[in-house]
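Here we start with a single chain on its own, the form predicted alone, put down as C-alpha cells.
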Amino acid sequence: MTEPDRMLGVLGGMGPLASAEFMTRLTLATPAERDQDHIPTVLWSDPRVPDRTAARNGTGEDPLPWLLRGIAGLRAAGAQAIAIPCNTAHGWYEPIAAAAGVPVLHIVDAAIAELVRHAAPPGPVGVMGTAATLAMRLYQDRLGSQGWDCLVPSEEEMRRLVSPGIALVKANRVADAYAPLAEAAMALAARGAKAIVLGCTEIPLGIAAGPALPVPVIDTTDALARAAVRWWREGTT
C-alpha cells in the first residue's frame, strides 16, 4: 500500500485539548513541504467518553462501549490504523485491538521507542500518569519488560500535585497546571529517575506552560504522533 492510500484514525476526545495538541504534534512530525504531503487523518473527537479512572476504580461508567464506537465510527470513515492520544484509554487496549481489525499504535511502545532514540541514561525511569495508567501498570510492566525499572509519584504526591494538575488542563487552566506538574517530575528526578516519562497526554501541556525541567522527559503525544509517521511512512508499528 502506497503512502496517499492510508489514513489514520485518532480515536479522541480524552480530552479535547490534548487531541487537538495530538492533531498539531503529528502535523509537525511529518516531512513535509506542502498541504499533499501529510497524512489523511481522521479526527473522531468524543468527550462524552466516560472517565476511566473512574471506571478503573470502580465508580464510573465503563468507557469500552463509547471506545468501540469511536473505532467503528473510525473504520467507516476508511481509517487502516489507529491512534489514541490518551494513555489511560490504554487499559482497554486488547478489546479495542480485536474490534479495530487494523493496526492500533500503543501509545506505551511509542514511548519506548522514544526512550531508545534519546538514548536514555541507565537507571530508573519516572513515570507519571494518572491514577489509573499507574494502577493498571501500563508503563511498570511494558517499560520493565525492556529493562527498565520505573519511579511513580507517591499517593501524596498523586492527590497533591498530579491529579490536581491533569484535572486543570482539563479545565483549561494549562498555566496553573506546571507548577504542581512540575514539583512532581522534580520529586522523581530527587529520587533517582533519569528521565521522566509524561504518561498522560495532559501532563505534557501543563510542562510547556512553564520552564523547561532540567531532567530529559519523554513526551508521549510527540511519541505517538512518531509512531504514526512511521506507520504512514513504512507500514510498520
Second form
Number of protein chains: 2
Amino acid sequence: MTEPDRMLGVLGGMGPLASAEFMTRLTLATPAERDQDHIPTVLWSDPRVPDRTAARNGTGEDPLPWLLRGIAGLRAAGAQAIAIPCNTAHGWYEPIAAAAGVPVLHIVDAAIAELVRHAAPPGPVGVMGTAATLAMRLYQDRLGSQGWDCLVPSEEEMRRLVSPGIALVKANRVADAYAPLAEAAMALAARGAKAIVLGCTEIPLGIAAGPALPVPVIDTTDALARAAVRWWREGTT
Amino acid sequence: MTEPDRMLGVLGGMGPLASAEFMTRLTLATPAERDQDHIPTVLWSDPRVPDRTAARNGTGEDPLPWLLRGIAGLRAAGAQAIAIPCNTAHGWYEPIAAAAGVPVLHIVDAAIAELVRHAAPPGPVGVMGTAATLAMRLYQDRLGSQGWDCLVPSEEEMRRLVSPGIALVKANRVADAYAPLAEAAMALAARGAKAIVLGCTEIPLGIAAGPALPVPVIDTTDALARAAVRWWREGTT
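If the structure you just shared is the form predicted alone, then what does the corresponding form predicted together with another copy of the chain look like?
Zooming out: every chain and molecule, the one shown earlier first.
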C-alpha cells in the first residue's frame, strides 16, 4: 500500500496531557505494520494559550491571537489539515477555520459521527465539558439539530465535580480526577442520559484512571483521532 | 512563578507511538498546576524517516536527509533545543547536532544521568536496543567510559525476542510485545545485569503492558523527558 502524502497539523497544548494522549490515540487508530505506515503529523503544543473558559467569562485574555499563531506555525510546517484536541477552543472555530486555509476538523462533528457509529439509543445524551463549552452551547445546538436532547451537569455539579476534575488533569493529578468526573457522569445517567459525551479532552484521561463506567461514553479524543485518520486516508473531511 | 520563555522541539515519529508517549512523559515530568505551567513544545512526528536499522545494515535508504528536514522544520517553528525520542537515530547525532544550531539533548547522556540518580549498584548494566543501536555501540562506549560494563542480548535473543518486540510496538500490538521483551530483559538479569537500560523508546511501551520486572530498569523515554525539563527550567543542557 502506498500511503497518502499528507501531513496533519495538531493545534494542542490545551492541555498538553490531552494533546499527548491525542497523539497516542491517533497512532493506535491508524492501521499500521511499521513506522512508515503512520501519519506524518506536526503537533504545536502551546500551553501558554490563555485560559479559554476565563476568556468566555470575560475575566481573561483573548486566546484567539495565540490560536492563530499556532495555526500559522502548523501551516508553515506543511500541515494540510488541522485537528484541535480541545473542545473549548472550538468556540473560536469560525475565525480559526477562516484563517487556516486548510480544512479544520470539528471535534463536535467527530463526536456526532461516533454517536451515529455506535447507534446511540434514542433518548437524551449527557454532555460533560468545561463551563465555557456548555455556555457556548457547542454541543447542545449541534446535537439538537440532529435530534438528540442534551443533558448537562447542574451548576453545582460543574463547580463541585466537573471543573475541579478537569483542573486536576491539567495539574497532572490524573488518578485524583476519576472520582469527581465519574460521579458527574453517573449523575447524568441517573437523570436519563443513554450515553455520555466526554466533551473536554481532559475528561477521558480522568475517566480512564478508574473502573469503566456502566454507561456508553463517547470519547472526543478518540472521535477526533478517527476523524483525522479518515481525512488522511480519504483526503476529505 | 514566571515560566521560562523557551520552546522545545521534538524530532519524533521514530516510532510515532514512542514519540506520543514521550509527550505524555514530558508533561507528567513537568511540575505544573495548570496548562500555562507546561512546556511549549513542537513535535515533528515524521514516521516516513527511512528505517534506521536497515540503513546501518546497508540495506536501506539513508535517513539523514529526513532527519535534517525535521530539524529544519523544528527550527523554523522556533525550537530552542531539540530532543529525539529514538535511540537509534542518535547514530546520526553528530551531523544532526552540527546542523541544528541549538542544543540537541543526547538520549544516552540522559540515560546515564538516570543511572547515576538511581545509584545503580556496581556490576554490569544490561542494554536492550535495536540491532543498529547495539552495533553502533551507542551505549557500550559511553557506559564503559563511565565505569559500567555492558551486557547485551545475544544475536539469537535479538532475532527471536528484541527485534520482534520492537516491531510489534511499531505495529500497535503493544500488549503482544511484553512477553518477548520481558524474556530478553530477564535473560540479561540472569547473566548478572544489575539494571537494564531500555535503550529503544518502543521497549518501555511493551514492558509497561505487563507486570513490572523484578530488576531495576532505566526507561530512556523518561530519562529524555527529565533532561528536557531540566533544560527548560535551567536553560542549559
